[in-house]
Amino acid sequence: MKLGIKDLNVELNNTLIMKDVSLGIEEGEFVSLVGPSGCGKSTLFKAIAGIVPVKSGEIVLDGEKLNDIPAYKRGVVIVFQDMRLFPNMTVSENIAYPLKIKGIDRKKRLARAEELLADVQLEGLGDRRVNQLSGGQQQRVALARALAAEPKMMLLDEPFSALDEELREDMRQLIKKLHHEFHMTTLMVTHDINEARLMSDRIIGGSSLFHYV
């Protein structure tokens, strides 16, 4: 889906913390967020996906203007570092929550949770506790989960930071083919620049996208 943003503003605390921001993402890219700490990138995300309030400007996305519709109505998900997984469920119950929230019934979601397992290349793992994953499996499992969730557009934010670099690669080949197979729109946020030019269509420089306030 494709995405427009017109000069956005946003406050926290009264205090400004992003000015004038503007980027439009086309259908099915993807693009890199790049630029130091604290220039607002993850931000942007949670601006994006309806996790803090917009003070002005505009999020459009397919068309739609975001700026009042709730988080879980925008079909934006946020992918973060953490991960964020539920360490009181199975994998797949972690997967199948969104559809758990749809108010899809258990054997629908489970089996869909089976199929994206597959997909993260995870079979086999779904009667598993988290806790009992590595890293790289929590990381495959929160991308299924999102994925879960029939996004529009996916966000990114510094999804391989945790890892060693074997895995890294394995990662970014990982969410390259998701990103194709599922037609996805796809906005990432990092801070290392040949990981953007190995994974995307158009990468962006935080430090020109972004004003400090």
Given for the second form:
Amino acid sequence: MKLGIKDLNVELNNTLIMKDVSLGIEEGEFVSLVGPSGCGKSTLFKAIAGIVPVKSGEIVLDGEKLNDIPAYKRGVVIVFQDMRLFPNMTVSENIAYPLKIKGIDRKKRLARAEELLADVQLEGLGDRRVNQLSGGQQQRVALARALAAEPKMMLLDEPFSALDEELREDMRQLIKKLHHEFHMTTLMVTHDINEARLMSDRIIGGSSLFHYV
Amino acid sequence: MSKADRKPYMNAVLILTLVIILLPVLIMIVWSFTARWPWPNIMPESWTTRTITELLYGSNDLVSILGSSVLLAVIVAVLGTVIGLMTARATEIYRIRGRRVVSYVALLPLIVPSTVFAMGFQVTLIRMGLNDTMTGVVISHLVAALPYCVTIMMDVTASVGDRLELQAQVLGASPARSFFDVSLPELLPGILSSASMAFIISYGQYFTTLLAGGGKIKTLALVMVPYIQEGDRALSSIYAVVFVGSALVVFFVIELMMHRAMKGER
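Target state, the form predicted together with its partner chain; input state, the form predicted alone:
Entire complex below, previous chain first.
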């Protein structure tokens, strides 16, 4: 098993947000988490990535217990719904940022950013500022940046919510393609059951996962 | 009214604002070199360079006073902004208990008149053995500047939030690195206004400097006020011009350095 979660409890501001959540994901699987907004899916993501403290329970990735490992050492990347591109950097610099952290020199990391730009079909836009991109393009940059980090696991938080229908179809195919090419293990949150059916190996219903508290 | 129609009015307002700000400064420059200016003449009757001589070779060493005033104000600006930023992080990002209380308490030094507060503060400084020292003056100026620094930094920190930082962290950046790489550039305009505010407050402190420094720490404001009290218009004016001018020069330099820093990062 790639990711194992057991009896996870998460508390925010002294209110229990998530109660006894358990799930398991296999290596290379594409799993969708379907449920209405506000049912705790995003919080689950944040708990897996380590940016929300866990009250009790266990998160295991590649056989290693993650609970006490800080977010930046977990190798779990979230692509957030609101993209969160860094406005002080160009498109290329955004994508190259995970490599910059690893200490890879500027020339190499920008070359890698070019390759990733091609993977998400945005060749030639590397020097743009992020606010010059459309919503769909920004989503692709966010995806490329996540891939640059070479994560052990990818968490996609409603990746299509900012896009119109035509773009969605493109993005679906792109994400599926990248999932296979990069041998990713992907967990995606969506409220669209059809989308989940189209894309995933397995669907987990939010209501079965989250016991309302 | 369309945008194009509005433009002349906007320009008029802009020019009016500029005149209102610049006219007094201009009059001060004229006054700086005035020997006699009887009413109702439009221009002075006779001119003098007495003020320049007094300013440069007089009883006060202008260069060292300017230097210590700027140094003091820069220290206050840096410390005030750092403390403001840390307070803002604690209340807005880490959501400590009683953060509403913090935001009100931060404003307290504004409510108490500075003369009252300076006298009480001097007693405290004497007890701590910090009276008549630079450290004492820095602390007293900080208390005056912090309400502005904390308020400004709380506002910008609340609007920037931690969303970009958290994204950087899941991409592999340590918390400290993620702050400096992605949040700090977004906070820069706020940092600049907080630092400018603290600078100008420290630069203009008279009573607090006088009491906390015991007259041993000399600043431009400190040597300027006696001339104003004596009613020596020409000397007061030239000191005021130096005061405004030097503050503007410092702002310009800070702005330039920030610009450079932003560019260097790219």
